[in-house]
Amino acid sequence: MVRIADVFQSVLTYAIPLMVVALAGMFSERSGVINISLEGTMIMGAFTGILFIHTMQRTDLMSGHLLLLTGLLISMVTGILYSSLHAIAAINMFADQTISGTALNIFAPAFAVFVARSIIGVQQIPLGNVFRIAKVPVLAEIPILGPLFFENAYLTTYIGIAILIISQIVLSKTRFGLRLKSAGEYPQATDAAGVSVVKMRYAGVLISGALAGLGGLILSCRSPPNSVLM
């Protein structure tokens, strides 16, 4: 019989990244730059963030959650070099956003699975899934939300709580993120209140990329044992 905390975390799964990259795809919207290329950074993100742990895990410099904080970070990176260059070609080229995004988004997998092909000779990577927590001490005892969030749970999910909550109050509560809704909806105001829009609008994209590349990565760790990745 299946259990509602296995039903719940299977849901979350798939939750927990695609709400990380829809929180991306919002900060990019709220600069005022449509940014549909999110599909290719997650890819880009998740290839980079995969290969580095594959790598490391044949080497055993590295393991357990420092090995995946370290790739989590990794991918981060790629997805902010990565959208850089839709930021390059919407905010000072003026390119059409949606050829820009789509561009991305087509190079992305076949440059993945070429880059792959030559380092590992496959274009799949296997990665073993490690990184599943059986069960969290103390906190699994909890009713009811114990056997939720804490069994058999992944320490991205938790990482993919923090940022809902951090996107929400940076937003809603600070300078920046007013500035951001600023830049977005009333440019010119923006720019007459004397904060730039070009800067606005590339820390939107940035961290636009930053989110999408971690998703990716988040959602390739949850595949089951054994599986292959890209």
Contents of the next structure:
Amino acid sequence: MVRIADVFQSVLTYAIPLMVVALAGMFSERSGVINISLEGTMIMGAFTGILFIHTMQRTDLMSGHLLLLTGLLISMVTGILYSSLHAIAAINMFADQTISGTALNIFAPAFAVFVARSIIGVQQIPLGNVFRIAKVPVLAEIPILGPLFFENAYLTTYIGIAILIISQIVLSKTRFGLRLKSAGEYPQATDAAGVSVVKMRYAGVLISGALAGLGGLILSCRSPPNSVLM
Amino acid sequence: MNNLKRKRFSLTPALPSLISILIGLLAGIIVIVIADSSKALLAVRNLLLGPLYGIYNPNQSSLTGIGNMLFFMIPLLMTGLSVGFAFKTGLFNIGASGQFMAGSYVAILLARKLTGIPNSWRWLVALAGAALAGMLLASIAGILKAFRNVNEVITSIMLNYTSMYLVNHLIRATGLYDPLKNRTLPVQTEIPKFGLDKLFPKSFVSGGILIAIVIAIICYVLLYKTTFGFELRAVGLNRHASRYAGINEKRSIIMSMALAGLFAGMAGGMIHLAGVGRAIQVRDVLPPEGFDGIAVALLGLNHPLGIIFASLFMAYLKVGGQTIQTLGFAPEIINMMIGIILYVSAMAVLIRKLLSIRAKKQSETKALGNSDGELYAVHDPPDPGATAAAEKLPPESEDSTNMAISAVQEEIEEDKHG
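Alongside the form predicted alone that was just displayed, please also present the structure of the form predicted in complex with its partner chain.
Below: every chain and molecule of the assembly, starting with the one above.
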């Protein structure tokens, strides 16, 4: 039983970032823009998030899960900013979405490594593994489910699951979600109904960027070697 | 007829690429200045002129630098052709890396194991084997696309990893592994230099570059001058319409994917048979050549001849990047520049639109000064009767504006469909 729980814990570790980024891809795809630049957005999000956490850990201004949450917020903002480049190109500039996405994918790792080298001197930014929760109080005592979900867990696991549920509700139950889907499926009809297709697509791509940036940091801040980037 | 002939030499389609290259270079220079302004002048000079003056040693002749550039051009050109060819036929071959890897492995395997064949001919067999390996790998994706409509992006990405892990395993299993250096054993067989080593002394240049350029030209002829190529492009524009027109669209998809794989496989073979001591590193990383190919193909507008120039330019940038590395600048600046260039060139449609608006305005102001019949002639250039009616107009400028408009419109149409 213990060994199965161990396996499940590492499965979760790898599954959550994949899931968050897949949701990112979905939001963009559903609004009618192919977001091939997810990979680059992940790198940018991970980069700024890790850089922030690294600096804070050095100066002791912030620590613990407050630091992690701020880092996640920063990587989301970075993701939004970076993917807005894709949004401008794809929606306003009639650009080929494959090309602009590939371009952003090529740019991001180069930029991250370049800046990391300029600021820190090495390509890898070290990061202490302080975000692991050994045992969630009370909940870890639940038989079977306790060891599976609430031991050796990360806060980001629960954030990821929450995002999954929220995405499902937003996309199928809210006015915004339905409009987003209609912009992807039948933009002419959306336009005729008085909804701005451009706005919907912007929303899709920017949400996608935020989630991709988040996914990047989630992936990085718990990968085994604890020192991240490239 | 005259119109068509002159259109072929028009620079208009390449203009957006040239503009984006300029913007990218400018951005790169700005990054260099920000990074270290004290050495910026020297770095920019080295970046732009280094490839032409030889990099590793300032004493060597400029021809050595150009020879090295031609060597770096080989994989860029071949993978660029691979991706571009598939693009032209409506497929996105993101699996060039895997095909490259398969080709590299088979080339090394054949070069080392086929000791029965004389050394002077062995390279040909090894190269053919490399091409075949890439072709087989890519045709898996092609067959799945043709018969089961599986998205070729997904299958070829997955085949990338399949190929990489398989090759890493096979290197050990077939006794090609060098445990000390964690890579494949060296290969003695090499593609003959065809006298290029005398032209570019002391450089890495390999005869592969001539083969690659010949293949690019063959690729152009195949795509634009044969029925087969026409069918491939037609399927790329609209698969269903092509089937309606009697084209065997399944065969076309498989063939175009297989040929794309052939080019990528040959890229692997050429680089490892170039006689410069390249070997496959045994690690779990996809070779970057396949992804470079995407950038080259997009910059070259997916046109075989455009890809030749795009790959030459990228090789120039890569060699330039190595020269500034010696000054302490990170080579990533080059990748950043490539990213910016691609990003701007993605907006080619916008640039073309701006250009076409200008061209239209010019032609309209001209046409308004003449009679109605001539206005009609402006908008319908292919009609020979109408062109004859427009004889009174100054023929040169009028024709060229018409051509510019029709070329631009065609390109925009093409972009919409592609």
